[in-house]
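This document starts with one chain, in the form predicted on its own, laid out as structure tokens.
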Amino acid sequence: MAKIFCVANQKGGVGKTTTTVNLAAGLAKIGQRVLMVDLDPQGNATMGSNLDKRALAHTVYDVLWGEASLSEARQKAVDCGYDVLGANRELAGAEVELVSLENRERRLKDAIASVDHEYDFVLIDCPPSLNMLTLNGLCAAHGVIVPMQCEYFALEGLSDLVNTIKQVHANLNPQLQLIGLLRVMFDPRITLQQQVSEQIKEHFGNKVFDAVIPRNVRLAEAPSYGLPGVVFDPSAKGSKAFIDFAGEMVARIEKMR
């Protein structure tokens, strides 16, 4: 049985997709079987896994609609070492269309259930808003990984997300929990970032991952080559941090079992 995690944050531009593809690649590098689900209509996680979102025969949209099974729709990201359920602009209409469907918030959960014995981890890249797509991700997941920058406004959005997780836990998915907060794009030279990092650790304690992802040029360049940084330049500081994070995730899951 796979452990299923959403990578979510209602704030945009905080590195959700970078976290998802690099964690997937990092887990694959340390021998884990990984499925990455792209739930964002922009399809950046699909493109960042060296797959052409315009050329996909089936996408997560077809899976949510029941027009294709997950095993039919998934693709092998050969260079990256994991499987991908991709997305493209088709998914943009799903928000409205899903409202009329039966069991609308659990369609992704049901689809993943058909293949979860084939994987150790399923990672879901959520869009930067709380909509029906994100809700499908939260209902399918065992936990939420929250990438966040150590800036003041990030703390504001974080309380909203924690409340959302509590509501979904209470009403739709009693398994859902906050797995941890990942500090990304971190620059230790900036005093404010150090202060916010300390505040986060004081407030959330062991929910804050030990791994810290530094601001790194090679990680930023990697998507233009259609690859996770972990694959594009394994020796880069940011790539090594993500491989450390993958190891920490595996260790944390072992403790939860």
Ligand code: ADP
Contents of the next structure:
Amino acid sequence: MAKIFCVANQKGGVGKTTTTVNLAAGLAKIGQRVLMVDLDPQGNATMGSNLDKRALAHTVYDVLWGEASLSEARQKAVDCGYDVLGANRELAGAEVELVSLENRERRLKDAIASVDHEYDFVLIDCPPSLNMLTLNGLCAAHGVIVPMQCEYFALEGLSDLVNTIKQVHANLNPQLQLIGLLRVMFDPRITLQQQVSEQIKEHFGNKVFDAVIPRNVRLAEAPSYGLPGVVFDPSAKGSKAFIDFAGEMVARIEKMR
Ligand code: ADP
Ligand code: MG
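Based on the form predicted on its own presented above, generate the structure block for the form predicted together with the named molecule.
Up next: the whole complex, starting with the chain shown before.
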């Protein structure tokens, strides 16, 4: 049975998609069977996994809506080593439409249950808000991975997400945990980033991953080639950090079993 993780943070541009596709590729490289679910109508994780979001026969939208099964709708990400349930703009409508459906928060959970014996990890790339789509992700997951930049307001923004996780845990999904905070786009030369990194460790203790993802231009270039950095340039500093992070996640789930 797969362990299922949401990559979430309600802020945009904090590195969610970069984390999702590179962790997926890193896990695949170390022999894990991975499904990546794109829950963001922007479809960046889909495009960043070598798939054309405009040419998908089925997307996560059809799966949430019950018009396709997950096994029909998923695709192999060529060269990336994992499977993808893709998304595109069509998903933007789901936010409103889902409200009228029965079992609206658990549509994704039920869909993943039909394939989860085929994977070790399911990674869900969440949109930059705490909406019905993110709620579907949180209801489906065992844990949440929160990428964050070590900036001045980073901790402040976290409290809404932590509260949402607590509420979902209490009311909808008792297995949900905050797995950890991942420091991303880190620049050790910037004193403020070091200070905030220390504050995050003081505040969240063992909920902070050991792996730290540096700011690295190869990670930023990779999406324009339709690939995760880990595949595009495995020797880049950022790619190596994501492969370390993948190893850390494998060790974590062994403890969770
Ligand atoms: P989100 O999914 O949270 O909106 P993205 O993963 O799309 O964030 O990242 C936002 C931007 O920052 C993208 O242009 C991405 O390529 C870039 N980026 C993300 N992580 C890094 C990194 N470690 N080093 C350099 N650029 C990064
Ligand atoms: Mg994104």
